[in-house]
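In the form predicted on its own, a lone chain appears below as C-alpha cells.
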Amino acid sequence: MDSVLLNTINGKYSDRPPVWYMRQAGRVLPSYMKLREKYTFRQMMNDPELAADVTLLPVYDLGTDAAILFSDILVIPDAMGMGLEFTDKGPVFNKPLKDSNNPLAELNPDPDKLNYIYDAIDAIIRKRPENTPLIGFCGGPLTVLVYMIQGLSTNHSFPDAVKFIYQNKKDTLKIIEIITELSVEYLKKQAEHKADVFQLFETHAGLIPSDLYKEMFLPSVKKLYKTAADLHLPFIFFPKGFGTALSTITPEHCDYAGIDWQTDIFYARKILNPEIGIQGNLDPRLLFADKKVISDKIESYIDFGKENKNWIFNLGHGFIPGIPFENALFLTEKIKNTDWKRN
C-alpha cells in the first residue's frame, strides 16, 4: 500500500507528515451528525455497514491519511458481561465493580461478543479508498479499568476507582490481567481482519503516579506491543497525561508514542527514546480560534517537522464537540500544503 502514514511508520519518509485525528469520525462532521439523527451510537457501531461508512467519513470529508475504526474503548468490558449502555451523557455500566462484593466474579469474558467489530473491519476493508490504511485500537488497561470500577464517565478524576486500586491491589492486578488477555485476543483478531496499524488509547495515564503505572500497568502495554510486533502490526501507544514519564517508555512498549497537548513536542522528543516515533500534539481547543491563529500554530511546527521525519501529525486529544468543520478541514489542508522544508 502506498500510504504516507505506513511509509512514515516504515521509515520511508515523504515531504510532509501524515495526518489523522483522534475522534475524527463524528463530533465535527456534518455528515456524521446527519446520521446521528437517524441512528444511535450503538446502532451505528453494531451495524457493520454503518460502522464502515462512519469510519470512512473523515477520509472523504476531511482528507485524512488514514481511517480509524468506528468503535469504543469500552467494548472490552462490554464483552465481559458488564452491561454497557451509551447514554446522552456518555457510557454507563449497569454493574460497576465498585458496587460488587466480589468484582472478579462479575467478569465473564466472551471473545465472540466482539465478532460484530470484525465484521465492521471486513466492511471497511472492502469499501475503503485505495491506499487508505485502517487504524484499529483498544483502550489502555488503566483507562478501561477505571471505567469498569467507577461505572460512568462523568467524573474523570474517577475517585472510587483510584480508591479501589489502592485498597485492593491484589484484585486490581487480577482484573488488569483479565482486561489484558481479552485485549490481546482483540488485537490479534483486528490484525487477522487486516487492520494496518493499532493504537492503544491510555486516555487516563496521568490519573495515578507514574511509578505506580509503571509497576501495575506498563507490563500489559509491553505484552500488547509484543503481540503486535509478532504480527508485524505497527503499534502506537498514547498515554495522555504521562508528562515526564515518557522517558520510561522503551522500544519494548511501542513503535510510536502519542503526545498530549500538555507536553511540549520538542521536550517530548528530547526525553523519549530516540528509536520511538512521535505522534501529536495540537491542542484541539485551538480549532475554536480563527484560521489565522491555526495557520500560525502550524507554522510553529515546521522546525519540528523538518528535523523529525518519524512524526505523525495529530491532536493532543480528540476532537471536541462544537469545533467548526471548516476549521478541521482547514487544518488538514494546511498540514498537507505546508512546506515542511524536507530535502
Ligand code: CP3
The other form holds:
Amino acid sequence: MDSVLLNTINGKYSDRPPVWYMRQAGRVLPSYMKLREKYTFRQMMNDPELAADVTLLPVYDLGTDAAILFSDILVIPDAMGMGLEFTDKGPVFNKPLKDSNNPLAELNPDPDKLNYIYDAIDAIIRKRPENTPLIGFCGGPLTVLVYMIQGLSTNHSFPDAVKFIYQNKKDTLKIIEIITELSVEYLKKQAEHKADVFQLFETHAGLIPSDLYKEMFLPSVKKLYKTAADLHLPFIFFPKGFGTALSTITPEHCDYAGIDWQTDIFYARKILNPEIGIQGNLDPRLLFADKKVISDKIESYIDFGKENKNWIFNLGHGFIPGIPFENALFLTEKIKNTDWKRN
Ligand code: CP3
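Please give the other form, namely the form predicted together with this ligand, since only the form predicted on its own has been shown so far.
All chains and molecules follow, beginning with the one already shown.
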C-alpha cells in the first residue's frame, strides 16, 4: 500500500508528516452528527456496514491519512458481561466492580462477543479508498480497569477505582490479567482481519504514580506489544499524563509513543528511547482559536518535523465536541501543505 502513514512508520519518509486524529470520526464531523440524529452510538458501532461508513467519514471529509476503527475501548468489559450502556452522560456499567463482594466472579470473558467488530473491519477493508490504512485499537489496561471498577466516567479522577487498586492489589492484578488476555486475543483478530496499525489508548495513565504503573500495568503493555510485533503490526502506545515516565518506555513496549499536549514534544524526544517514534501532540482546544493561531502553531512545529522524519502528526488527546469542523479541515490541509523543509 502506498500510504504516507505506513511509509513513514516503515522508514520511507515523505516530505511531510502523516496526519490522523484521535476521535476523528465522532465529535467534529457534520456528517457524523447527521447520522447520530438517526442512530444511537451503539447502533452505529454494532452494524458492520454503518460502522465501516462512519470509520471512513474522516478520510473523505477531512482528508486524513488513515482511518481508525469506529468502536470503543469499553467493548472489552462489555464482552465480559459487565452490562455496558452508552448514555447521554457517557458510558455506564450496570455492575461496577466497586459494588461487588467478589469482583472476579463478575467477569465472564466471551471472545465471540467481539465478532461483530471483525465484521466491521472486513467491511472497512472492502469499502475503503485505495491506500487508506486502517488503525485498530483497544484501551490500555489501567484505563479499561478504572471504568470497570468505577462504573461511570463523570469523575475523571476515578476516586473509587484508585482506592480499589490500593485496597485489593491481588484481585486487581488478576483483573488486569483477564483484561490483558482478552485484549491480546482482540488485537490478534484485528491483525488477522487486516488492520494495518494498532493503537493502545492508555488515556488515564496519569491517575496513579508511574512506579505503580510500571509495576502493575506495564507488563500487560509488553505482552500486547509482543503479540503485535510477532504479527508485524506497528504498535502505538498512548499513555496520557505519563510525564517524565516516558523515559522508562523501551522498544519492548511499543514502536511509537503518543505524546499528550501537556508534554513538550522536543522534551519528549529528548527523554524517549531513540528507537521509539513520536506521535502527537497538538492541544485539541487550540482548534477553538482562529485560523491564524492554528497556522502559527503548526509553523512552530517545522523545526521538529524537519529533524524527525518518522514523526506522525496527531493531537495530544482526542477532538473535543464543539470544535468547528472548518478548523479541523484547515489544520489537516495546513499539515499537508506546509513546507516541512526536509530537502
Ligand atoms: O474517531 C473515533 O471516534 C474512533 C472511535 C473511538 C470512540 N471512542 C468512539 C466513541 C475511540 C478510539 C474511542 C476511545 C475511547 N473511548 C477512549 C480513549 C480515548 C479518549 O478519548 O480518551 C475512552 C476513554 C473511551 C470511553 C468513552 N466512550 C467515553 C468517555 C464516552 C463518552 C462520550 C465521548 O464522546 O467520549 C464514550 C462514547 C463514545 N465513544 C462516543 C464515540 C463516538 C460518543 C457516543 C455518542 O455519540 O453519544
